[in-house]
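There is one chain below, alone, in structure tokens, taken in the form predicted on its own.
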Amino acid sequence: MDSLRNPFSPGAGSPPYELAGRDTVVNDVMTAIRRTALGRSSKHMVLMGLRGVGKTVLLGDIRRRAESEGQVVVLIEAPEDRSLPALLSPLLRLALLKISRTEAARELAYRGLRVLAGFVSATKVKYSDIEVTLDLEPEQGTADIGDLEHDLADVIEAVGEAAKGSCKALVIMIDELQYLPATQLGPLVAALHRCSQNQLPVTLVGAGLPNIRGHLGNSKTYAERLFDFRSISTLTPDATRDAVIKPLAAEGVGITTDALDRIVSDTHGYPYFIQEFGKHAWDVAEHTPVTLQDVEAAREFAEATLDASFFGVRFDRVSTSEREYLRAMAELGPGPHQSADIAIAMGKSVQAVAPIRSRLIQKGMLWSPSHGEVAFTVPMFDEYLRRIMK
């Protein structure tokens, strides 16, 4: 079949043809955004789940929907080596410039830009990675004292006032939320709390690994009352079938029942894996319908691609001792596992391997479902490790 017509799109955040099985969470987030725009109380939304379940895709879909309704959206990814002020400042500037096009909110937007100028000037002393510059006279005494918790609340409040004047919501979207250090996550939560108290139309839609609930709870004692946490997991078998059948049908291609069942079984309902298997099944098939033989032949290509990209890029980030820890986990199965059992498998004490465990959690390779437990953040990573570390 024509590879140019292949309807599957494996990739980091690439939107699939069919966003199957996610209607409820998308509708709930959009309802929260719309309530915020109307000045009604609503919790901030956090999507949490393992790698490959489609959190970034969901953020992208929600962003498009919110922008189509006229909301002011800023979307950032929180990498491990950039500060929140550096990521947020240029996007808040763009948000204020958009709001300034609304005549009723123009003065509030210009005030917001002056407050942002003071924030950038004061914050650059501590966060040298801030690159944005604003050729404006800062508003004295607002967001300029050099304390992130106080200043960030001031600047987001100023943007929220401008958004309110334009009858829109400011939607701050942050992917990989777990990478924000506590010293920056706490001030962000405090800023959102102030906006909620002042009934300003500011809301956060975040996405992160399952440990993000604990990070937010540790940042501020009231954090869990501000957020609605939604677990994003695998697709049901029916939703997995929809994610395969509908893109194929749009191109006039069918698939046999046994072939479809094999994709459901092999992918375990992980959206990223579904896209990868679907892509290679299309490439292997010579004509419609896609058969079980096509899917079986495609599995080798899909697995090799996942090993080189989805799994491999993460494995390349870890040290020799960290690989030994991961390998010991893999021998125990998919997990979660007791830290003590992993230490025993390595022939070491729990205390000796604790720093390795901490580094792997910090790198986003592992997370702790409960005290003394650890699990992979990457689905089927144990199978990958057993394949390559023989």
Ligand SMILES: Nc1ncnc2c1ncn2[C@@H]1O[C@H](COP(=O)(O)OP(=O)(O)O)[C@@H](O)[C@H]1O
Second form
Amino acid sequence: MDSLRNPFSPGAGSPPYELAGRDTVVNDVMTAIRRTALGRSSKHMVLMGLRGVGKTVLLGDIRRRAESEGQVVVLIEAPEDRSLPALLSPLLRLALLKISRTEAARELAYRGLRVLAGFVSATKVKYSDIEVTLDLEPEQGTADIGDLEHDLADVIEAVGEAAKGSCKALVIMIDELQYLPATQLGPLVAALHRCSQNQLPVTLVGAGLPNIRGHLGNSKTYAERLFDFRSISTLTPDATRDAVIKPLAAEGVGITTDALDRIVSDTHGYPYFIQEFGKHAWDVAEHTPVTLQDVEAAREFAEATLDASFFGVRFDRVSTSEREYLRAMAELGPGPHQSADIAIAMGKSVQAVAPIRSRLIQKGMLWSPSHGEVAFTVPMFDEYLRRIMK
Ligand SMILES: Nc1ncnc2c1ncn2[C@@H]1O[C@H](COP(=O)(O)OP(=O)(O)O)[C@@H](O)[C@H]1O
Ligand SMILES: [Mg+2]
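Return the form predicted in complex with the ligand of this protein as a structure block, the form predicted on its own having already been given.
Expanding to the full complex; the earlier chain stays at the top.
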């Protein structure tokens, strides 16, 4: 069918036509945000899951909803190479400018900007990637001692006070939270803690790989009770059907039951795979309804595209020794696997391969579900590796 009208959207962060099966988590996060705006206590929400399950598009959806309610949202993606102060500062500035449009909060917003000016000039010494400059007289003695733990709490508190003045919540959204180093995660958690102690309407909505639970837990002794961790995983068969039927129906196209069942079983309900299968089934089909034969023919295209993009981009980023490690893991099956078993499979000692293992964890290729164990962060990565190793 006409590829111009193809309603599927495979791709990292590409919003699907239908955000299937996520109503509960979206509602819970929205409730937390609204409670925060009202000055009621609520936990910070952390969405955790493997790659391609839909964390980024969930954050995007929540952001749109929160902004349409007038909440003050800052959304950043923590990349491997930029610091939290550098990412956050320009967005906090925008947030304060937005708040300053509310008459009742104007003075607090201007004060926030002066605190931010002090924060930026004090923090620049250590985090030289900060690019924003604020042409304002900094407020002396707040957020300007040059210690992130102290200053970040001051600055977020000042923005929180301004948000409170405008009766809105400050919603800090951070994607790929697992990439924040402990030296920045700890201060962030401390800042959130200070805001809740002072009953300021500041809330975090984070997303990342499943290991962020451990990172957050290790960052501060009180961290565990500040956060509500939600696992984002595969869609149920019914939600998978919705994710396929609804975009097709919007284009006046149907799909047979056996074709739908095949998409459910072939994708295991992984959102990224659903989009890719849907896209190719559409391209292969000549007219409505999409049939089982179409889906069968689409499978090869879908897999080839996934191999080249979703799986391939990750595999391209690893060194030769890291590849050997991943290959040995893949031979052992889907995992999680004991580090010791992988070392044995490679014919090496656990100590010898430990640095490779940590690099792969750092790169976000692997995560450690429990002590001595590792697993892939990409669903069905073992099958991919076995496919390309043949
Ligand atoms: N609930 C959903 N229903 C249908 N498709 C989804 C859903 N969530 C995500 N997707 C699709 O899955 C793909 C991956 O989403 P993304 O948010 O980038 O995942 P993650 O951030 O977890 O790696 C995108 O193509 C997106 O359109
Ligand atoms: Mg993502």
